[in-house]
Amino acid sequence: MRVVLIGFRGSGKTAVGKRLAGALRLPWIDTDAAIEARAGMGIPAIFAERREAGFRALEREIIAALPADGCVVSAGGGAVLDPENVAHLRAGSAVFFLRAPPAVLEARVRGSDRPALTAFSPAEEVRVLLAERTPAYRSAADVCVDTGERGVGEVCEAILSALFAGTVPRASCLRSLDAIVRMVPSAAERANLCTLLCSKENPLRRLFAITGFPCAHSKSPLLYNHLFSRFNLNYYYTLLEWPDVGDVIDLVRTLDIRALSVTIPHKSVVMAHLDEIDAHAAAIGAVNSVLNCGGILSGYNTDWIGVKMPLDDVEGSRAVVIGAGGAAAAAVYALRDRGMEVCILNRTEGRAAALASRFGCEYGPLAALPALDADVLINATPVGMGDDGRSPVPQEHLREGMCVFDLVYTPPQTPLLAAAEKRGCRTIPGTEMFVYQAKAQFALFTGIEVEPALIRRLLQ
């Protein structure tokens, strides 16, 4: 067993780590103390001589060399900002985020000799850095534990309870079996989940899921379970196919499901059931990722990153988006983030107008495409999906040199992309959107960065 404590200065990592190590009869390692021992000087002197970059380099060395098992680790407050550190800390570990309100943390660290990391006052520095780091703490943790009003002994008891009994009472697991039976289409998967929920052998194994209606076709369970195994994470990813996303969110809260991928038709409706919405998701008007940290459900959108990243080396300033739904909103947001002029075209022009008004774009009917001379064209409609042999754009409306990005990813070669290749266009398949949104979502859910090439291989 390896237990890792993360969190901001003053959250209790040192005192809790010592007490917890004693209770578990394991050695305790404080990474900051290990850094000082390696450098032969205190942290203030390290910062004075080597700056923060030198300190972080030592921190990476110490974390990479930690024992793989049989210890309790108290990690430095900024350690989780480095995905490489997160991967090392997470592997085979139970990671606990100790959190407390800013005022409590500021009071606890007042008078510390630790060097300032900003030009702000000590109190303001706590608030600024805590706001910056909290997303990383949430992503890198298995369990979130409040320490603001709890003593060291109470926090240790909460951690020990999670380690040996899990985060969900057995009665709640048993009450949820009926919901599992309803929401999981596969009989084999239903049996697997029932066994997992009722077993006492691995109480801290955390559930993840995708929800939609339908979603049984999703590649996410296979992809995520491969990645969980690769990075030695004690997680399992399943699917919850159900028409009412409110029922799904109730199950997330009851079973303390760690994170949820959200697909159609729930991306907008789910927002009303969450506690927090990220600024990007709020602007797009859709959530495709939900992270559960200590019962607080936060909504995010990684679809727009899935659109933006494949276009990273594409030149041009004018783009056309076909469609006016949630995928179109993510595409427009990504293009506007790149500073491009965008025109939204849709069969129902009124819907295009409504979306355009949100982002300050032009709009029009599909027939307007030939006159727009676009550098980039994105299909954000389902036309061409599966056995649909249609293209949303006549081949003669595509021009040589245009970049055509079809967000449909089944099949990988859609009718639109086939037509675009014949016209000499650069093409980007929808699988690339899936790859990059999955990369961003996996980082959000775990704090670990995955290479796009690995995701592509796992999807083959």
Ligand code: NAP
The other form holds:
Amino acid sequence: MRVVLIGFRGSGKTAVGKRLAGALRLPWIDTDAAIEARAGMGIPAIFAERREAGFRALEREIIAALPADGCVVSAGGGAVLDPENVAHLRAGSAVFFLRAPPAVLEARVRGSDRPALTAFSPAEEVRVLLAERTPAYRSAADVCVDTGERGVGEVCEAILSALFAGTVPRASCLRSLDAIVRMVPSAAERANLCTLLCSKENPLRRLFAITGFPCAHSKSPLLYNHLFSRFNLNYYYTLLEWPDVGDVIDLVRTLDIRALSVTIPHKSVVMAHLDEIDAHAAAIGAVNSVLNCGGILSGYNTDWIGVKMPLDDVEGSRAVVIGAGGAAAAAVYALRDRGMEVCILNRTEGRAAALASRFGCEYGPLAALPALDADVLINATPVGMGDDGRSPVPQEHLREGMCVFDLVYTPPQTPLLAAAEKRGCRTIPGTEMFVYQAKAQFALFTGIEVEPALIRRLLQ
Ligand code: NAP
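Coords for the form predicted in complex with the named molecule, given the form predicted on its own:
And the full complex, kicking off with our chain again.
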């Protein structure tokens, strides 16, 4: 067993780590102390001599060389900002994020000799760094434990209980079997999941799921379960296909499901059931990712990153988006984030007008396309999907050098992309949006960065 404690300075990692190591009869490793021993000087001297970059380099070496098993590790407060550290800390470990309100942390670290990392006052520094680091702590943890109002003994008890009894009371698991039977679309998967929940072995295995209606066709379980075993994470990803997302969220809370991918038709409706919505998701008006940190459910959107990243090296300042639904909102947000002028064209012009007014864009009917001279054209309608042999844009309206991104991803080569290639356009298939949104979502759910090439390979 390897237990890793992460969190801000003052969250209790040292006191809890020592006590926990004693209770488990395991050695305790404090990465900051290991860095000081390696450097032969204290942390203030390391910062003075080698600056923060030198300290972080030592920290990476120490974390990469930690024993794979049989210890309790208290990791430095900034360690999880580096995804490689997260991958090392997580492999085969149970990771606990010890959190506390800023005022509590500030009172606990007052008078510390640790060097300042910002030009702010100590109290302000706690607030600024905590806001910056909390997303990384949440993503990198298996379990979030509040230490604000608990003593060291109580926090240790909570951790030991999670390690040996799991995060979900057995009665809740048994009560939820009925909901699982209703929501999980295949008999084999239902049996698998019921066995997993009823088993007393491996109690800390955390559940993840995709929810939508339908979503049985989703490739996400295959992708995620492969990545979980590749990074040695004690996780399992399943499907919850159900028309009422409120019921799904109830199950997430009861079973303490760690995170949820959300797909059509739940992306907007789910927002009302969550405790927090991040700023990007709020602006887009849709959530495709939910992270559960100690019962607080936060909503995020990674679809817009899936549109933004494949366009990273595309030049030009004018874009046209065809469609005005959820995918179009993510696309427009991504293009506006790149500083592009956007015109939204849609079959129902009123919907284009409504979306355009939210993002400060132009809009029009589909017939306006020939008059527009765009550098980037994005199809955010289902036209061309599956057996639909139509293209949403006649070939003569595509011009050489234009970048055409079709968000439809089945088939990968759509009629629009085939026509665009013939016209000498640069083309981006919808599979790239899936790859980059999945990369961002995996980082959100685990704190680990995956190469896009690996995701592409796993999806083939
Ligand atoms: P949505 O919210 O239902 O919006 C669909 C849009 O397409 C609406 O603007 C609709 O126009 C328009 N449309 C539908 N049928 C049309 C037709 N026959 N001719 C012209 N316009 C038509 O759907 P969405 O969630 O935005 O998804 C749109 C597409 O993006 C889907 O094909 C989906 O597969 C794709 N997508 C891809 C990814 C990825 O990872 N690659 C992710 C999300 C979505 P009206 O307003 O007139 O109805």
